Each structure stands twice: as structure tokens, then as C-alpha cells.
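The data below hold one chain only, encoded as C-alpha cells and taken in the form predicted on its own.
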Amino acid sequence: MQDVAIVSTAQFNTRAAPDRNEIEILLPVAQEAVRRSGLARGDIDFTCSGSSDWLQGQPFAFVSALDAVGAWPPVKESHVEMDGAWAMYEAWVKIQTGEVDSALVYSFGKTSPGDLAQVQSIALDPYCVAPLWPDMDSINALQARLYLQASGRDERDLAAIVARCRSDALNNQHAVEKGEHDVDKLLTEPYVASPLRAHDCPTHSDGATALVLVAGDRARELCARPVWIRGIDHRVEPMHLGLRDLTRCVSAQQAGLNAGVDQRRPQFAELSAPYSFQELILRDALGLGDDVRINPSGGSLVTHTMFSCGQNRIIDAVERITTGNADLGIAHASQGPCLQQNLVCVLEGD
């Protein structure tokens, strides 16, 4: 198995960027990741992106993103209609084949211009669910209610997660929603869809992320403290909500086992939990004890850039390791309704 490290990262998130399109958001982020890698753009062997045409409302929207990263000199390029974390997985596999030894991975999303609730409904089961036009907050509220009843936890537990995430986000310059919050005050706010209040739901944002992967000794030459991908895996469950136990996340559990989470003692975990209660489901699925710090960046609850959110979790984990705040951590990405698809990777500083 080829050793692969992340040698540079860059990201940008904002609540809304009305004066810039996706390419204009992505351009400086991709350029910064390449600059920090120490490689010339032409020396990077492979390019892989994560985004979605249905979010942008135009076909082959990812092709236009090549204007931001540069298609010349000719490069090997691929795209996944998924979060950028899955684009990183494809790039990691490409390096394992021996075809390339470096890759630029980027993702982007802009949700502010349209009706996000309507757009997300289109992606649901087209026969039984989508015709009802349910919004994601309501669907996840069903999962939240089932989980609270099954686990014995309550809304105070959820408010405590929100307060912690927003407080931790104060130290993250890329976080969108941040600040000190009182649990009792949070519990007085009105419901969006019981048992979820607005603060229990993701803070949607516009943004982009990028990172550079390099194999073997070259990574050590380029970076003072490369962050190695020690294990990575992803799993998916049925899209039909009635076919799975929404109080558990079997796909995250299996991906974590295959990535080797149970064989390590991580110091922290960056979990893609867009809704407050989902952090608890993921902790249980990955077997993370109280000694593991969860989402020190604030997490997806306070910054949710669609199709970059999972890659954000990876980048925030990498930055925590490169700055010397930790040596070993877990990064997790999710996509689909109620944690349908999950990716887990174990990251370690050299």
C-alpha cells in the first residue's frame, strides 16, 4: 500500500457570496492550496473535483470549474457528483494504482441563490417521498425524534452540543456561525420542526475547499509535517428511509472499522454532523469515548458548505495536526438524507 499524505490545504466559507460565482470563489482557494504545496501547477499529476450540477442548476457545471484550476498543460482530470471528501478518496485510489504520485482535490458549493429546501427534495426517492416536497429539516427531525426516544437523551443534550460547537468556532477563522451561547437560552427558541430548533440545523454557506495529496518520500520533501492517510473507507445505505434503522448509522460504523478507527486511539474527530443530534449517532457508530474531542473546529453545524462540507472536516483535521495541536485524528464526511452515505479516514502527523 502506497503511503499518501496531505501536504497543503486551503478553504473559504461565507454565509453568502452574492457578488461572486462558483469559479470566482474557487480560484483563489485552489491557487492557495497549490502554492502551499511547493509544487508547480504543471507538476501535479491528477485533478479531481467534487460538486453537483443540480445545486448549480446547469449541466456539466464542473467543467467550467476547470477555468479556476487550469486545464493547461493538459492534466488527467476526474469529477465525482459528491462531496469533495469522495473526490479525495478517488485521488487516493489513483495514487495507489501507481499512475500518479500527486493530486489536486477541490470542491465547491453555493446554496444562497436558490430555494435549497426545494432543490434537496428533488434528490429524494422520486416515487414515494419527493412528490411530498419534504424539506431536509423536517426529514431530519423525524430521525431526531426516533433517536431521542431510543437513546433516552433529550433536547438539553442537543443544546449543549450547539453551545459547544459555536464556542469552539470562535477559534476557527473559517467558521460562519460562532459565539458563546447559554444552553437554557437556546432551549427557549422556537422549533423549526420538533424536536429541532434553528440552532440544531446546519448553517448553510457558500464556499470552496482544496488540498494536495503527494505520495511517499516526496511528501516529506515538500512538507515539514505531512499528514498521512492511515486508513480510509466509505459505505452507503439505502436511500429509502423506511429500509434502515435511523437511530443508528451502520454505514459509518462499517467505514470506521474498515479504516481502522478501532485500532487507533484518536485524540479528536471532525464529524460531518449537519444536525446537532447526528453527532451523538456518529459517536456511537465510531465508538468514540468521552476522551475524544469532537469537532474542535465547530463542525458542520456551524459551517455547512454543501459538497465541500466533508472536505472541510478533512481540512480542519489536517490543520489541527499540522499546527501541532494533535498527532492522530479522525475525519468524517456524510451525504444524503439522515446520514445515508459516510466516509471515514484516519489522519496522522509524521
Second form
Amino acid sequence: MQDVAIVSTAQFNTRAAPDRNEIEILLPVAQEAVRRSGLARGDIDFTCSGSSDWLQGQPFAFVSALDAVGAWPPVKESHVEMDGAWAMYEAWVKIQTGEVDSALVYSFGKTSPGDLAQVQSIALDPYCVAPLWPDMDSINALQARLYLQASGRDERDLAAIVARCRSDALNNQHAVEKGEHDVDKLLTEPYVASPLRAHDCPTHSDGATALVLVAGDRARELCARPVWIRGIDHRVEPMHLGLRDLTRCVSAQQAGLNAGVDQRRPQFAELSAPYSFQELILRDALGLGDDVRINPSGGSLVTHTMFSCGQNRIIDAVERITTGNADLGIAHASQGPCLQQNLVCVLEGD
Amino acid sequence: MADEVEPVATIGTPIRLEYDYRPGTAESVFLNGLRQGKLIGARAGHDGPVYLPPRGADPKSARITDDYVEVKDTGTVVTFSITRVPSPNIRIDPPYAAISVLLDGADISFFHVLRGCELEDVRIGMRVKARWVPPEQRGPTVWNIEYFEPLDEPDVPYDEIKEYC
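Form predicted together with the partner chain, following the form predicted on its own:
Complete assembly follows, chain above in first position.
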């Protein structure tokens, strides 16, 4: 197995970026990640991205995004209609094949132009579910109800998670929603889809993320403290919600085991839990005890750029390690309704 | 039992999504220019190629195209095709000439239509000029140019434009 490290990162998130198109949002972020890597753009072997044309409402929008990262002379490139965390997985596999030694991985999402709830609806079974136009908040609320019933937890536990995430976000310059909050006061807010209130749901944002992967000793030459991908895996569950036990997350559990989470003692975990209660399901799935700090960045409850948020969790974890605040952490990405698909990686600094 | 099930041949699940399209900084400059009867391209720094329409980035250098340059509404046909198929979205009756025109001052060609000459006279290298709709009818759209029409100027030799063809 080839050792692969993340040698540079960059991110940008804002509540809405009405004056910039996707290329204009992405360009400075990608440029920053390349600059920090110490590699010339032309020396990066592979380019891989994650985004969704459905958000933009433009077919092949991901191709025009290549303008922002420099694609002439033509580059070796790939794209996943998924979160950028999966683009990183593809780049990692590509490096394992020996075909390339470095990769620029980026993702972006701008949800402000369309009605996100409607766009997400058409990702569901197109014949029997999507025609009902269910929105994600409602679907995830079904899972929340089941989870609270099965676990014995209550809405106060969820509000406590929200308060902690928003408070942690005060130390995250990239976070969109932040502040000190009183749990009792949060519990007086109206429901969006019971048992979920607005603060239990993700804070949607527009933004972009980028990172550079480099294999082997070259990473050490380029970077004072490369962050190594010690293990990475992803798993998906069936599309039909009725086929799944929504009170647990088997795909995250399996991905975690395959990434080697149980073999290590992570100090923290950046979990892609767009809805407050999902953090608890993921903690159980990954076997993370009380000694593991969860989402020091504030997580998806405070900043949630679609198709970029999973890669953002990886970048937040990397930055925590490169700044010397930790040595070993977990980064997790999820997509699909009710934590359908999950990616887990173990990250460690030298 | 399965044999007795009447197969459903088709089902209708209409999907309609509406988007609030925001063109971004560079394209807004271009579209606002069109409103004023101007063609505004952009380049990265003073030495980069001039892109029209600009989309915010120079795909060759991955730099921001923040230097805006007005391009002339005259240019040279770099390729063309005589279109004989009608389209509900195009308000010109076929046959007509679809052209790729290299505007004077731009480094990439621009797509439009050509009228005002016999179709058999359309050729690579011919000089053309935009015909604009009256100012009071202009909005932020490329249809502010009704069409291009021939200019009474000598053709540009192929060798001088071949890198754009």
C-alpha cells in the first residue's frame, strides 16, 4: 500500500454568494490549495472533483468548473457526482494503482440559486417516491423520531449538541452559524419537522474546498507536517428507506472498521452529521467513546455546503492536525437521505 | 400469477425545477455591456488571452480574469455551417448560416448567425459586422445582436486565423 498524505488544504464558505458564479467561488480556493502544496499546477498528476450539476441547473457544469483550476494543456481529470470526499477516495485509489503520485481534489456547491428541497427530492426513487416531493428535513425527521424512540434520548440531548457545535464554531473562522446558545431557549423554537427544529438541521451555505494529495517521501519534502491517510473506506446502504434499520448506521460502521478506526485511539472526529441526532448514531457506529472530541469545527450544523461538506470535514480534521492541536483523528463524510452512504478515513500527522 | 399482471407501459412523473440564475461577476460585466451595445471580454492580467464571453477564469492559467477589455463588433468568420434544420428555440427560418466569428480584439471565437448575403458566398476568412437591435429593445442578452452581416473588406488569409479555426 502506497502511503498518501494531504499536504495542503483550502476552504471557503459563506451563507450565500449571489454575486459570484461557481467558477468564481472555486478559483481562489483551488489556487490557494495548489500554492500551499508547493507544487506547480502542471506538476500535479491528477485532478478529481465532486459536485452536482443539479444544484446549478446546468448540464455538465462540472466541466466548466475546470476553467477555475487550469486545464490547458489538457489534464488527466475525473469527476464524481458526489461529495468531494469521494473524489478524494478516487484520487487515493488512482495513486494506489501507481499511475499517478499527486492529485488536486476539489468540490464546490452553490445551493442558493435553486430550491434545494426540491432538487434533493429528485435524487429519490424517481417512480414511487420522488413524485411525492418529500423534502430532506422531513425524511430525516422520520429517522430522528425512530432514533429517539429506540435510544431513549430526547430533544434536550439534541439541543445540547447544537449548542456545543455553535459554540465550537466561534473558533472556526470558516463557520457560517456560530454563537453561544442556551439549551432551554433552543427548545422553545418551533419545529421544522418534529422532532427537528431549524437548528437541528444543517446550515446551508455556498462554498468550495480543495486539497492536494501526494504519495510517499515527496509529501515530506513538500510539507512540514503532512497528514497521512492511514485508512479509508466507504459503504452504501439500499435506496429504499424501509429496507434499512434507521436507528443505526451499518454502512458507517463497516467503513469505519475497514478504515481501521477500532485499531487506533483517535483524539477527535469530524463527522458529517447534517442533522443533530445523526452525530449520536455515528458515534455508536464508529465506536467513539466520550474521550473523543466530536466536531471541534462545529460540523455540518454550522456550515453545510452541499457536495463539499464531507471534504470539508476532512479538511477541518487535517487543519487540526497540521496546526498541532492533535495527532490522530477521524474524518467522515455522508450523503443521501438518513446517512445512506458513508466514507470514513483515519488521519495522522507525522 | 405474474403472467396475469397487466404491464404498466408508461407512467407520468412530471418534474419542473426553477432556478434563480446569477451569472456572477465576469458574465454580469459582459451582459451589462450588451445592454449598452458593447462587447466586453476579460483577460487575466494585461498579457492573457481575451475571453468573450468571460466566465471569470482563464482556463489556461487558472487566474482570475479581472481586466475587462472592450472588443469590437467587427470580426472574421473562422468557421460556419449552413443550418437546414428548424429549431423551436431559434427564430430564424432555415436555411441560415451559423458562424463562429473571431471578433477584433478577442482571442476566442464567438457563436452567432450571419445574414445579408447569399449562403453560397459565406466563407472562412470573410469580414463581418454585428447588426444591433435598436437601443430601446436591448436587454442583457446576446440577441441584442440581431445577426452579423458582411463587411465590404478583403478576406483575412487563412494562415492569419488558422490558430482560431
